[in-house]
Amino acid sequence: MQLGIDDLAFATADRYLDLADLAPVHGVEPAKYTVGLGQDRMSVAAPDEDVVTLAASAALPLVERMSEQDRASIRTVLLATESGIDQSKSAGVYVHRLLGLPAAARVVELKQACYAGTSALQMALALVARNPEQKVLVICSDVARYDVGSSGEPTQGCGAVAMLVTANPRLVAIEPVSGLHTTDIMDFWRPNYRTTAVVDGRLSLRAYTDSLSGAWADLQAQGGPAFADIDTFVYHQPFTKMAVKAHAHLTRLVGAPRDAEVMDAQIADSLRYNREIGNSYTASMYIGLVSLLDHATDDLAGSRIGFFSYGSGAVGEFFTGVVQPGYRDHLRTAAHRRLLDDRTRISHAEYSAIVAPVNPVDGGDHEVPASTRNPFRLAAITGHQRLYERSAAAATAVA
């Protein structure tokens, strides 16, 4: 019996800044963007949106294909994010409630930076084996932000992927073999008290390749396939370029001939995406599967896909999965090209309106205005509770 991927589907905010309108701010070039970071654009959430309505809105189009009877094999709901909105209740508690699940299950939400959501996958994939007639709902959901003027402003960018996990799935069959490495560094962590990340960026990188490394070493002394036995990468994305860097990084660390098409061929595919959306933390390595998945011209099927999932503080994997024949049937690439190409372009006065505000604090009554064009939005914070709602410009929309 194979375990893995059925349905996948990401969605982020309506609105980007282009890098262009922030590169004469910072007193740079375009290309120190364009090209340093292979960032092109970045998504802009809206004040009405958050985890909870990306989370939603990635996981509405897997719902709504679903009959009532699949939706009820929905018994868990794992919800992985670093940019949780309360101390104690699941974020995907309030998915739950929007997409219409069932009662009975059970939700939880789960924490390690960017790794988290190989964690829920992981989890899923163990619960799914003790049961092959339930299916796992996996969202990974996240909005990227740093300080203003900073040095990682550029890599914001906000997504959410959605996944369902199935025996016998209809996109990608994960291999039971893992490489682990975790080690306690401070490359990049937020406390309680801050609203954005801090972060010692050449440390990051540094740790990036060290558990890259280490999680490919134990890969191998796990009994995992070769470097020669894998088709192509998916790497976690803070930026494009990092996963660049990485392929090299890993390329060298095996002794594979360094052939620039080839490597590049290994890759390009799964970056497309992310050029566009920005960092999205929990869900940017699966938004580069997604974007594999809906870019590659060559059938993939039977291809053997190797992903590094890193997650800072830190902790990295590294595992496999084979492409399911028959998987382009269940693609949603017109879908995910119309969210990207419908969205709004604003300008950098309009982008600093909108991240300059913080979530009021005091518990008092506050109204969130109707911004967002997508499915569902935060319609206030009152009495120290978020309301979240189906969005009216969504439903007018779809009417």
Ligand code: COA
The other form holds:
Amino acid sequence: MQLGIDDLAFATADRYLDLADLAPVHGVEPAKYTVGLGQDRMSVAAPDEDVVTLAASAALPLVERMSEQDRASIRTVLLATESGIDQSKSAGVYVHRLLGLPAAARVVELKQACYAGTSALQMALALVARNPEQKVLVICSDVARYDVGSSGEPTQGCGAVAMLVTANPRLVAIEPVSGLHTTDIMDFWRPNYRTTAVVDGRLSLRAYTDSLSGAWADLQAQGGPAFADIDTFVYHQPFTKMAVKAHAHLTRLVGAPRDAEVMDAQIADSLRYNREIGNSYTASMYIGLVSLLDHATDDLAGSRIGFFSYGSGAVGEFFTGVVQPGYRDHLRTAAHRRLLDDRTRISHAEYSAIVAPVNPVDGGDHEVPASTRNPFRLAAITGHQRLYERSAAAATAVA
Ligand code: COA
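With the form predicted on its own already on screen, would you show the form predicted together with coenzyme A?
Following is the full complex, with the preceding chain placed first.
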């Protein structure tokens, strides 16, 4: 029996900053971002958006496509994030309610920087292996924020991806062998008192490739597929150039021929959406998968994808999946393209006004003015509670 990803969709903010508008503020050429980092735009969360609303927006099309009976078989919701909104209550519980899922379900939030979504996926696979009638909804949702003026600022972004994990999946069957690597390192973290991450950028790049080497070595030790048996690669993309660097690193490590055209073809389609969205932490690698499936001109059915998931701090996992016959019939390519094309370009001044999140710490009552055109929004913070609602745009949500 095959287990894996049966359905897949992403959401992001309805507005973006073009990095050409950030470059002069940092006193650099736009090419530093478009070429040096491989980023053109970054999605900017509206003041009434957070990981809950983005997660619900990503999962809504999946739930809407399911029958009542299929919805009832979602007995687990796993939400991965590193920009959570509560130290106790899982963001997934809000999402579970916003989506109208049945009460007979377990819901939990997972955290390990950008890696946690992969942990959620592996746990989901284990649950489905135990009871193949069950479906697990895995959601990765993050708003990536660095200090204004820091070198990380152009690598911000936000997004969420929702995956339905089932037996006999229609999109990608995940293979059982994984390569793992954990090491205690301070390359990126966010103490509870901060709304932006603390990052040692240089160290994080080295930690990423060290983790890739370690996870790859473990994959081989565990009997995983050889490099030559993997057709395309999807890497975690804090900025898309990082995936290019990672693929060059792995190609060198395994001693494969360094043919630029071949190497580019192995990763290029996975980079397209993230170039326009920016970093979405836990969601970024899986948005890379959506990008690959949505953009590949060849039919990928039967081909093997290598995934490298990295979360600072640091945990890395290399695993593989096989694309399923007929997968194209279940993609949402047009809806995803529309989502990106319909975003509004905002000026640097508009971005500056909303980049800091609504984060009142006085315990008072705060209405949050309606702003996002996405299906769900944060309506108020009152009595220490965050109140979410379905916005008017929900009626026209992509299905
Ligand atoms: N035209 C083209 N490329 C240019 C350029 C120009 N005018 N100016 C600079 N570049 C290139 C640099 O050569 C460099 O490329 P290289 O790394 O391939 O040599 C790239 O742009 C970035 O320049 P650099 O000076 O290294 O950037 P930085 O020090 O300002 O910051 C990061 C880069 C990644 C460290 C920073 O964005 C960061 O901290 N990001 C957050 C952490 C992160 O995402 N870590 C990843 C692992 S999880």
